[in-house]
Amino acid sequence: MMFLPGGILEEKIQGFLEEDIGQGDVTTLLTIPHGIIVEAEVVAEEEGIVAGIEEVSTFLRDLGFKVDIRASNGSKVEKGTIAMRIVGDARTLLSTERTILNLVTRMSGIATKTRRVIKKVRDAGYKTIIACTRKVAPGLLYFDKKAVMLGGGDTHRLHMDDLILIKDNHLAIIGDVSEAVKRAGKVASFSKKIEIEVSSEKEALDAVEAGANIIMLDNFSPKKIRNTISLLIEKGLRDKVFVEVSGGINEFNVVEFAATEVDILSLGEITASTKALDMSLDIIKVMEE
């Protein structure tokens, strides 16, 4: 389970409306008067898995704000649901209420998109684990993988010292699959485990043999690594790796691949392309304080 303690994640979302608020939202300033409470609506306005409310409930709650949760990271809601009610500040809402949505917004759409593609694997009987890749946007790395996670995903490396990932450039270097494994297994600690990037059925065998973890099958179509599969087993290798497929799979692909019963298929455009859901923040309260 992600989880960032109090103080780190509201700093976090803090830089996201610095960056945004500039030197100050002189429309705010120059139209509403100081003193001024309102309540207002955090609403879905589309089917979809909300992600992000309890991250923004508690920077608003650093803020002043009083905030009812309605709808709980993870849960499905329909269109018109509220997601969660929020009382404060009107000048102070009204300059943080972009920076909220595009946090909810997009991690929401990650989610939604995540338990759909799930969906889609498990109605067609497999149990493929459903991963998503470092193709993320800079500075909400956390939030985008907490979005996978609450779609159900795996979320991968979330830093690049989680995992001993060797890829193509790497490889470029060194030259050699069998040698990129040994020289990385010779000095890894036990704690971490070793993937290998290949591009041909005789480099994942090769990488197996010197001791890989983990093969990521790297642009396979589903009848390479149907032999890919197939001459692990032929070695006897076949239960002693994790074989990972990415590359060209999508929500529309995405159970042709998971039918030649690979172990994961990691997919970047679940963090990449994924368009936000639909939600709006809606003032529905006026007071003076």
The other form holds:
There are 6 protein chains.
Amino acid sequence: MMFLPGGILEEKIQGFLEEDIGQGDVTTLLTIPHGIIVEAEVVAEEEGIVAGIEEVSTFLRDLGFKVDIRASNGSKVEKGTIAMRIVGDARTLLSTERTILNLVTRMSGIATKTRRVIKKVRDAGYKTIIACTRKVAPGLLYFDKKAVMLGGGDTHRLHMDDLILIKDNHLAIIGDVSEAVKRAGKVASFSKKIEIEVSSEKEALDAVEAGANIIMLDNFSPKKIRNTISLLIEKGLRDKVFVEVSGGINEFNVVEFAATEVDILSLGEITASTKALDMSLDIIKVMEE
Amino acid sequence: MMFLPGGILEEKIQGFLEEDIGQGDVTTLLTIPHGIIVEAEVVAEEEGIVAGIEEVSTFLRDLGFKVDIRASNGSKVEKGTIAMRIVGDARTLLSTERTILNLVTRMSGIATKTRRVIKKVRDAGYKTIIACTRKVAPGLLYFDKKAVMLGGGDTHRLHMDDLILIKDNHLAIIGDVSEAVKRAGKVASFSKKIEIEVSSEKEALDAVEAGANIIMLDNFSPKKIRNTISLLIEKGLRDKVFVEVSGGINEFNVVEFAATEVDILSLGEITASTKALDMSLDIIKVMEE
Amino acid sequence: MMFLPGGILEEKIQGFLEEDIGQGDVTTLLTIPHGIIVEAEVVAEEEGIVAGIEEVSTFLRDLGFKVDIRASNGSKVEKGTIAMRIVGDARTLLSTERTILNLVTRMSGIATKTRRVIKKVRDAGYKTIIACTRKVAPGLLYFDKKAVMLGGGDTHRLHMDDLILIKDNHLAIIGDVSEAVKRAGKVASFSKKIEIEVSSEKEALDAVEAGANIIMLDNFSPKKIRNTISLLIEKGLRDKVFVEVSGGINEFNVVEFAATEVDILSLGEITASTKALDMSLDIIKVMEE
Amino acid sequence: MMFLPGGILEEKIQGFLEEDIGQGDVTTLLTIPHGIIVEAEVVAEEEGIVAGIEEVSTFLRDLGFKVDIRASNGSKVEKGTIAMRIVGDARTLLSTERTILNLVTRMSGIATKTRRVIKKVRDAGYKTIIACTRKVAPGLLYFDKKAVMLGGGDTHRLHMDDLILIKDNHLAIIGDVSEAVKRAGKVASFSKKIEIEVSSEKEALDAVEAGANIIMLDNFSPKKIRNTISLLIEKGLRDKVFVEVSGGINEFNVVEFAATEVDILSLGEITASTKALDMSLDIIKVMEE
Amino acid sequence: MMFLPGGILEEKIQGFLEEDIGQGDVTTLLTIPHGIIVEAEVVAEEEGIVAGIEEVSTFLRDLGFKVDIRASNGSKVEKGTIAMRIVGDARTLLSTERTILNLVTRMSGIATKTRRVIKKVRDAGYKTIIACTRKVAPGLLYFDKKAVMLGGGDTHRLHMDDLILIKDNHLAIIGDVSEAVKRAGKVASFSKKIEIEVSSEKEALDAVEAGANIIMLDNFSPKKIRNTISLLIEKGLRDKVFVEVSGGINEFNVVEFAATEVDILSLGEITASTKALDMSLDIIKVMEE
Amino acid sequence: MMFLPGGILEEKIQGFLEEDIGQGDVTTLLTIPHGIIVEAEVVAEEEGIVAGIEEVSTFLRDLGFKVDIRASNGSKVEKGTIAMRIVGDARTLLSTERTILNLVTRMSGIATKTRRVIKKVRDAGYKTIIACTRKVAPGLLYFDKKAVMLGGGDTHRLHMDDLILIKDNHLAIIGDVSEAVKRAGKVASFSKKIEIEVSSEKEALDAVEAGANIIMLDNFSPKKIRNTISLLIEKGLRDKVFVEVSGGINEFNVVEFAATEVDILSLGEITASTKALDMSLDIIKVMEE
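Compare with the form predicted alone: the form predicted together with another copy of the chain:
Now the full complex is given, and it begins with the chain already shown.
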């Protein structure tokens, strides 16, 4: 959902590498002679959706490698699929291997899970939007959200300045849903939508009547969701609002929630409980410069 | 295993916050008046080991909050345990809540898993060291390793300059285990240990004879591990070397590997496949300044 | 419209100071003894709306100054009004004076102009939203937008990730307004609005029919605007869309545009053609430490 | 007056872009396919002097664009003059367009005004140096000063370490002009000039006698300036000092001040009250990669 | 010669610490319990001039230490003199000890040598200015120059923007001394002096006649210097120019050069060949928190 | 001992350049026309070992220069030896000359001294390891250690996270050598060695018995060292430990210490008291672009 011109991502990945490498890779300097060129493959060790391939390729090309992308961002791989082929300086590759793999396997893990959740929902016949939340690994906001997008999910807020989202802790201070929406509506930029978290059917109706563009049903059971939707329909408000449900939804119960006909289901666990996709980097050919 | 003086961690957490906040928190400014003081609690929503509590507390104190730590780093919490109590400016808290929680819940998730793995091994009567690898989330090397340490695990290399660790891809170039160890031994600083990854019993013996301080048995089955250990004992080499096993070990088969009497088991999944510990931040009291 | 927790703004202002100060303030060290405490006033030299006062106050307090704000952000000052009173180390104040004034006078200049434009529109009886654009001074996005907000204007997009805004150059590639809106609508996050720039009445209708939330009439004359509005009303589409006009609007013709009953008028010149508000910093008392 | 080797400016401009782009350009990714190449022109929409052209060209070339400069830094353009022709990746261009234009139009606006002021002075037959002050936009010291230079003006101090300049607030502490100059003279590096702001004819004479290299007549009327110059001539001191006048000078009265035969006139408004030169970027051709 | 407001130096010293500490101090965490308070002394192990004391004190105070300065910047110490007494957290002190000492001992070594050179010149009855050059340790420009200043030397250029200094390599391109000075004079800001390096008596005269404010006699023998001075006197030019000599001057022959009556002697070795002053940090008292 | 992939060193050297250049090189812009290409040589002005050549070459190549390395890192040069030949833009070379030379001459000075010390020891027939300490110039840890390595020395700790090294100030708190080693041994990662500083023969024995991998004899006289070694041999502990001596060793007495048959001699002065190797950069050919 977002495009970054050259240089910005490379700088972030360089930062990850610098953290890992410290004062330098002592193993490589001691054991690998200067001037060796290698060919290596990044291979999937299990089935999944790859992500981060283009991000690390740009970075590797900046470091002087030739990179041949075999499985592009968002595509499906099987055990044994070669995702990238890399040719270049052996010392540099050995020093960056772990940083690159850590990024690609995390992003691929997130994309894989997102796609799996969406597939379940689509297979059951629902068009519900599947979104992530801001529960990302600190510092990886861009990469985690990009991975969700590549898996087919909705990125939700990109950060705290692109959507007005009034949550339970705001309401603990303001007290009243209608008042909160009105207060925001009076001063918000026309360029932003207004969303609010609600905890009861009544609050849901109040919020929509006060002008909220999106309501987030927080920890509602499927039954409570259906009640809310029915009430909105009754009052003729269903078309005026996007309905999001968040809290307690996971890969296993997602279809049950989708069946309630809400618009959006958001799952914190897509980015917060991640299983890196198993991938490895293997040197397959050694040449002199 | 590592101590950082004030300022360094705070700067990193500030960086995470800046990424999340963009041009500013639009919701908070629009809905929450200036000058509100709140009291909030960070509460565990499930059982586990907390980590990151002291890291975020220092950060919050720098932002002007009073923080009362109720569950210190490394301690066990139950569902409902209050980990921290925080008092201070409402707007600032609402803007930093997610960044803080993302860090604490990730670190606590890693510490919890580490502790669980270690408990299984200790309960089975083994003293094997349980270590993580460098498979961390990019940019979170310090935090992920610190969480492992708080869970009772060994941090392994902190980055690429603190241990000579010759891996399969190095060997793909050098060709020979003995040669690799000798090459490193000739030029390595006396202050560093030398470790090498081996793929057969013979390589294991060669490595130890060539002077390796640690050998890493890569993807060995328990049976193959036992063979290797027996051979080392036969040759009188067992006391000269630490034996680490890596590859294919997880929470469920770890005891089987521990039973082989190796010194160290390292599990990539401790940091690479993480389930954030469920925790929330709740405002419990609202005051005027 | 946006709130930043402590530390972020101070870091930016510190960066401005570092650029200005180079290897250090040679004048101050040579002529002012260590340990002098001064009291100083920041005084308006002309009528206007002040902005940036709270931003620089936080920065000055971090440097150890006592700051008494006399004219808060967004308030009106006359020639001679004291905006702030500052007490602290003479050397530090002399070294930071220009950086502080440059920020406050620029922001105040922008707030003053914004307020003046809005006053004209309100005095003529219109409720039109007056917005700025992204035509800010490079690096000053936050400060310029904040100043607009303090003057009563709408900040529009805070950066490129918070609104989908399809402009003439996008259309030069895509070719067709309907196609552009539909393409965006199919993949955009539910959390974002979609705006599109149009160059004819037909394009305006097409855009709304395709689902745009906001249309921007680019360089339309007041007459052409009225035609567009009429057509939207005729088609029953007026309530479905925000209508923004941009291009060729300035302080002098703004009322004429407001009279067309559009929703938003955006003026690049509010931030791109700025006249700093004349303000000075005067030391009024000298004390020993 | 200053030369920066490659990399430094690009890093600053990259910083401006990063601020603007946030988590990425959502519009461009959603609407523009990968692999489109465009040709675009930067065109002047009004008469003026262009500046910043070479700065942004280097930046664009680093991003992979071919750039053909048609109007070099400091040259005059008419309405319709093409300043640059740019060929390259459509997505990247659409994402950087505003950042580039913001820099070029601000710098060109400053250069245009500087040139206009100087032309008035030269047309009236005076050789007076026209200088800017440190009243720049925060963070844009280099760019604002460079624009002044391209307009033909003197950059004055580049920052606080390159000239000893004793101002009114220093004197509020030191008390006496002679004492201030002598104090500075005793310890200043031989590599720096000493300038002092004076508020009366007597102070002007005292400063020169104490050894000041430059005196700045602060807010002197033309008549008071003439008196001061006469007194300096009388005392045989005119050749020993540069005379600068600052305060209250603008585009409209500058000739009157130049007529006093001072050496330097410095105008804060050249950089503090800027009108961006109107320029646009238009895509004129769309190609496949 | 230069003053920096709070925050800037601390940031630089923090950077030095971060480089040294990597992922954290493993020794301190493992061996020193949390909550120990210590009192420590920084003691001179040999005679010299201390420098950097105030710089590191500010840094230590920011880290929460109480610091009592016993030997202020620029003062003389004997073997055994206590320069600072520090009270605070044991872990933090053990982690920062080496960074602090590295800065203080380098700066003190530079100040000591500068003072010794100057003393020789003054003892021989000459008032010659003793200056350093830009031959500093990379990244330590501020600290090395500050140390020279504290030793009583002249800091010369603070960086490349505060003096026009035409050197041999510029002349290798321009060809002619007069031409070079004139070219610079035509466009240089009035705020800067112009200096040029010359390699013969003739070039010296040409440079002064062309308007150079300072001439640098490059690698002149004392005899050649005297000739040049005589020629300048003959031509009535001696008062119009500062004469600097650079190249081949050291602690041992400096008096011989001073005897030539030039104005400035600059010695690269003051900052390029440094002997750190021997100082140590000793914990003298251990307390519980 | 350490390898850094492209980009990291260049960024550090760029930082050094930025510090030196400030707002830009005023001399070069004023006197050297755009578009001049020069050929230059970096020449040794005295005998020594060069270091830093490859580091600055990479940096220069990034700036667009063609660089021909004539004397590679670690090789010996005589007075007059050409170390590098550089071809490229004149303005850029004149602006970077000093930064490059400062780095190369410092590193070469350190490498030269290291090699000289080692030669003395080897010529006397000893194989003792010669190591540096952490007494480096702040911010130059990588470069100073790399220079030691190029001179043939051991880099010792690269920073505070790669060796457990318990020093006198730790012992001032812990009190007891055995206790300190045991405490560290219980929690240290298996990947790190444990070293401890001892001040008596008894402490040396205690440390080895407690399991220290390395002992550092602090300020021991050669006689006391011999006693310690004898005692270790007597107790059968000599083979279990590396023996390092530190304190009071210099170029002149190093052989006397080597004669004691310790394993490692570490000299702070290699990096703390440095004499830059005299080298110059001369433009030898001037061309038009």
